[in-house]
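The chain below stands alone and is given as structure tokens, in the form predicted alone.
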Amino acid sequence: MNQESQQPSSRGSATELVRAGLKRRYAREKRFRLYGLTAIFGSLAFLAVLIISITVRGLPAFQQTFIQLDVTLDAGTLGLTDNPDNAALLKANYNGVIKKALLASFPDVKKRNDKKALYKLMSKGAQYDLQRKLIADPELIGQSKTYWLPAGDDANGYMKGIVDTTLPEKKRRFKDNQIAWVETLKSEKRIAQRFNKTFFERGDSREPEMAGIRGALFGSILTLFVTLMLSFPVAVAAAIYLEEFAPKNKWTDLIEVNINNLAAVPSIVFGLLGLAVFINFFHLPRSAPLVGGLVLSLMTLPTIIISSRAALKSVPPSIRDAALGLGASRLQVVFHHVLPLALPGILTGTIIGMAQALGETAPLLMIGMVAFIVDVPTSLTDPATVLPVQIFQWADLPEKGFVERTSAAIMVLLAFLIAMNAFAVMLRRKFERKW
């Protein structure tokens, strides 16, 4: 009776026990899901407080302050004479007209001093707009129109509410004159803030009124070209001889630990290998697209190489004993079935890659791509900068109106970023195959 007894006992401590180990099993599955869902939010939350902080410093750059003048294009205020070439029309004494407009503007203002702070309402580049006008339309030499030319950084800046009225007026660069002078053209609707098609058409400038990234996007655009050129075919073509033709040895193995090292290397060093070997020994043009694609393409290979052999590698073995056994030789096995397959991987590596080079920035200082470059580059040869280095430089401006060009700069490469990596996911969608 007294063995009968503890069986049922015996069996109901075991299960509690089961029971038990199960409740604290269950509860650290809980609490590592309760981690990684705090990771992933607290992550989430860190890319939106930065998104939001670029967003909200660059959306202003996307607006630019005009002001509206009645300009008198008098030849003699000009500099010109009758006919005048194309030459002449450019040397022409531009910013005396608008001078002129400004003072009939505001005819109360005699001192020196009002003069040269009521000159400084309008950008420096109003005078290259009016420029351009007259070029386009020698016929308006003598006439009197009204234009919106733009502001100035400072008169921008106090239309977009980025100057700080409330300090004393010696701590600040927008006197308390100009703030009335913007007031009475804000009450007679002279003053307005439009679209910054300034931004997007033009390049580099010391001025960030007439500052723009069109010639570092081209700059971009070339480089990322030749960077394409260079590196996908080559990696792609190692890629296929080391997945499916290279024989299993230590040599091989060498190779693949050593494309596993290079991808691993500071991109600077590239960036200190294309100084070496492209411009120092070969001779090719300083801050040129050229080189900025060499050195990225230096740089990419490894990355594409270990995406297109694990892409490679992802293919079923199968597919190839199927084909071998067909008759197709080992050279149409890899065309004509396994490279078809893998190809949705291999070109969401090359498009990561190419992300990748098109936000570095540290090889590209090396080889002078630092440079100031106001012209746009029209080829691969061409003086050129890359939208990364022109955020980098314009970081380093201690004007307030670069900082809002800084930022808008780095929402049109996010943006790229963000665009290249939705066409990978596209195509892997498009073309990935199951079996």
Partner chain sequence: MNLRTIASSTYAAIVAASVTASLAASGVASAQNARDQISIVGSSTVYPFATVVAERFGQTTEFKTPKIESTGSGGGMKLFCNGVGVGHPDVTNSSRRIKQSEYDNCQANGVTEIIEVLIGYDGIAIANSSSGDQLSLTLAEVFLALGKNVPNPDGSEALIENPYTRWNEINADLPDAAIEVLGPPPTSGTRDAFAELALEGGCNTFDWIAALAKSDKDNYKEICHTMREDGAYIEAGENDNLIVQKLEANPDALGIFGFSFLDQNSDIVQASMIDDVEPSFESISDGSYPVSRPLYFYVKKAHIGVIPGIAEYLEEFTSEAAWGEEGYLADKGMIPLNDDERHTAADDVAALKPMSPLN
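What's the form predicted together with its partner chain like, now that we've got the form predicted alone?
Only one chain is given; partner chains and other molecules are left out.
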């Protein structure tokens, strides 16, 4: 306490007064700190619960059960003639050879119902695996070989311990005889869990074993590429003009108010706008990442403009004055001095906008990007979907295998987001200037 500055006459009473309240004031501060800490730890705990529950659920999706079968690709069962063309190879009866191989492994299975149950051990996608192998190498026709083929959803669930075997058989999808077969395979080491490459190599599918994230991931990348290419330069140009060049009058005020309002418009409205303008008027193709990117850049523009303007505003006027004083033109002032200094802030705003765009589904619903698309998109006009849409669609399907895939897709989305943010942080570090 600074005693010299105190008035001697009021000294005693003032000190008394302060002292009386001192304890309360300290307590108040302590309480406030405690609130703050609770808030931080509370939100950290929520985040931890979220991430842990997603990881626990999603991790099994990175493993897939495979069954080893001795398959004979004989032309008779496949229904192929000599020198089959591509169409015939595509349509051949691969299921037939798989069924034969299964029956050969379990020769005791004779009854029709048992056979059907046995066939269900294999994924419906196993035939397409064989199909791809045969098309890649037609020489395989007639040969016997050992293949590891994907197991069906129920068998996969059993191997991962999801099936509750204590329930009475009637209530289980996975029956006692199927369990016995899987146990036999297990003892013969012909069933195993392996890394699920399919999940990263393929597009969507209605069979959980065959469903992959690649289509949605590429869709997201293409869409965000268009969004970034359009919204970043346009938004920065708009911000520079409004902040550095525009006269202050009614018109610029009006524009400013509108930009602020646009940032708060629900995203579905941009979807409707995109449908009306890009698809119905310009006749761009539905479901294309190009249209998705256009719509999302409309949505992110206001966000980037607002944060870019704030970043430009925070550059000290002395920088501008000094540059002008040394004879720089206004364009030179902006591009040589102000913009480089504001760039870290602009990048932060951009990344917030892009993250928002990455997680958006509502506007994409209107332009047809909420769709079942199997082929991985390779160009801006190919039909595509995006990661959050894929998550939404998988969450809605009845097969159990999609539950773990939904969580796995969320993990991929989060990883994408973190990579994007890390890149922005890296750029910001590089350009950051302190004064």
